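First comes one chain, alone, set out as structure tokens in the form predicted on its own.
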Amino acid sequence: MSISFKTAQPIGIFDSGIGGLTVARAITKLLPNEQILYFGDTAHMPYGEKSAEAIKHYSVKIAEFLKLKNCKMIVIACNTASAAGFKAVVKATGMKDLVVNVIDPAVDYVVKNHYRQRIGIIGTKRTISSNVYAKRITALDPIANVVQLATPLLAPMIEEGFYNNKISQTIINSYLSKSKLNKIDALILGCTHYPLIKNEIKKFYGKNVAVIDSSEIVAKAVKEVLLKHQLLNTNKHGKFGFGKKGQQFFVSDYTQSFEESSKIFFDEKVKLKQFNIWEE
């Protein structure tokens, strides 16, 4: 296999639903020559309510599908799957150093830019109960004051298209008003769905709190991995079979909200391919 063929292979990205599109968009923007193969496990969304073992199973199955599609690296664009399934995905695929999760880049960023500050984290029940952010932040910054809040209504709300309106702002404000999040210096959006409501969160805090959206941070981490392994695609015409924009989108179960929300990220509806890997 030639180096040129390897570099032209797609980046595999997966999430339980539309949330990972925030990461896909950031990667596409930073790395316009790269092909993207996205898998949304809409049949099992949201992952935040599932057991750790179920999430590991889903994550491994999807990662194996992406590997069969010749993806040169895999991005776990879901905080819940990153917390529960990262090690299992690396082991199952054998793609050591070529699997990127969304947690570690965000942790490195917050420790570098908000050292010894009070850090808030919001995410799904599973992500928060795993305590993964707090453990990894305090391992690097023992004096950091980390507070966490599960916000289980947000991901389903976003999946159904309820954001940037009075209903979503009321729910968001209710969560952010909890005493746990008092006097924080920065807030990590611990779910890849949440960048869709970043403006509403910023509206609540004003300029008093740094709102950390990991999608752009993860995109930079992806670029670093590709450069390190000489896999960065510099060929503007290397979109073999992926259409003009070099993107393919698979879902395990078709949902209209996914297709409608895709317009927000890519300025047009993406063409969804329903592929139920659970029957394979």
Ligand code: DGL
Second form
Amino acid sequence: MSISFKTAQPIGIFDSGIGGLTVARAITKLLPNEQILYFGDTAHMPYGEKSAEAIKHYSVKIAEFLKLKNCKMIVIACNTASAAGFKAVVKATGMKDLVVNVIDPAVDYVVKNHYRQRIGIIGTKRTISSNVYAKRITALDPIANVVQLATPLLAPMIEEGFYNNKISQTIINSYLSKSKLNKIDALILGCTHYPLIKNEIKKFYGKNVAVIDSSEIVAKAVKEVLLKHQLLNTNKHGKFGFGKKGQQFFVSDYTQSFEESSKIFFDEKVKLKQFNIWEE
Ligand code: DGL
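Given the form predicted on its own above, I would also like to look at the protein as it appears in the form predicted in complex with ligand DGL.
Now the complete complex, all chains and molecules, led by this one.
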């Protein structure tokens, strides 16, 4: 059986830490023939506290690394890096239509499914201060009422393994009780770490608010791009060079919590390779 080299090339995915694994998991579920190469920039986590310039710089460097590793497309599986670094990544890699960010697919979804409603966004300080969700949603739906809240404790809390416990529920409840988020119809989880606390968020709201986890939405967007560019790997034997599972994981700084948390996503601990691109 012949395997096309191009379609068998991996999808490059990156985030500051484990958050992007929520997107990586959704991609491997939807597209089991695809190989993935994941980079978690644990040395610089949390991105949400950094300047836009710093995030741009990190994002470009990681994207260049993924391109060098022959990735056929790049998924910026981080809202903060999507807000600050998307344009710079497209420019630096020259991979124009083959770079997917996590914001645009979520915006399209919300405009389609929650038109003219009151939409809440939670995310890192950097994502919220960029105003990117509000700008893009109201450009398509001027009547939408978009309210935003920075929730900076959540990503580091999750990265440290605090979720589904009393401490995390207390912190989540305290953020979600803020008056800014009153009477929303839908809440966008504007950080790829947050799907890990989706159940706790749902517990707070009950059935009254639609909680939007963009990982599956982004996976569908990835599939569309691959189809459009005839890059979808339709050959189930088309994995090579990436081990049995067709997955490779790099981190810029080894952290035990990353390795531990990877179990939740891929049933077993993933094998991490430490690669410090910042010393190159
Ligand atoms: N997971 C990331 C996001 O979607 C960033 C978390 C962080 O590093 O602050 O925004």
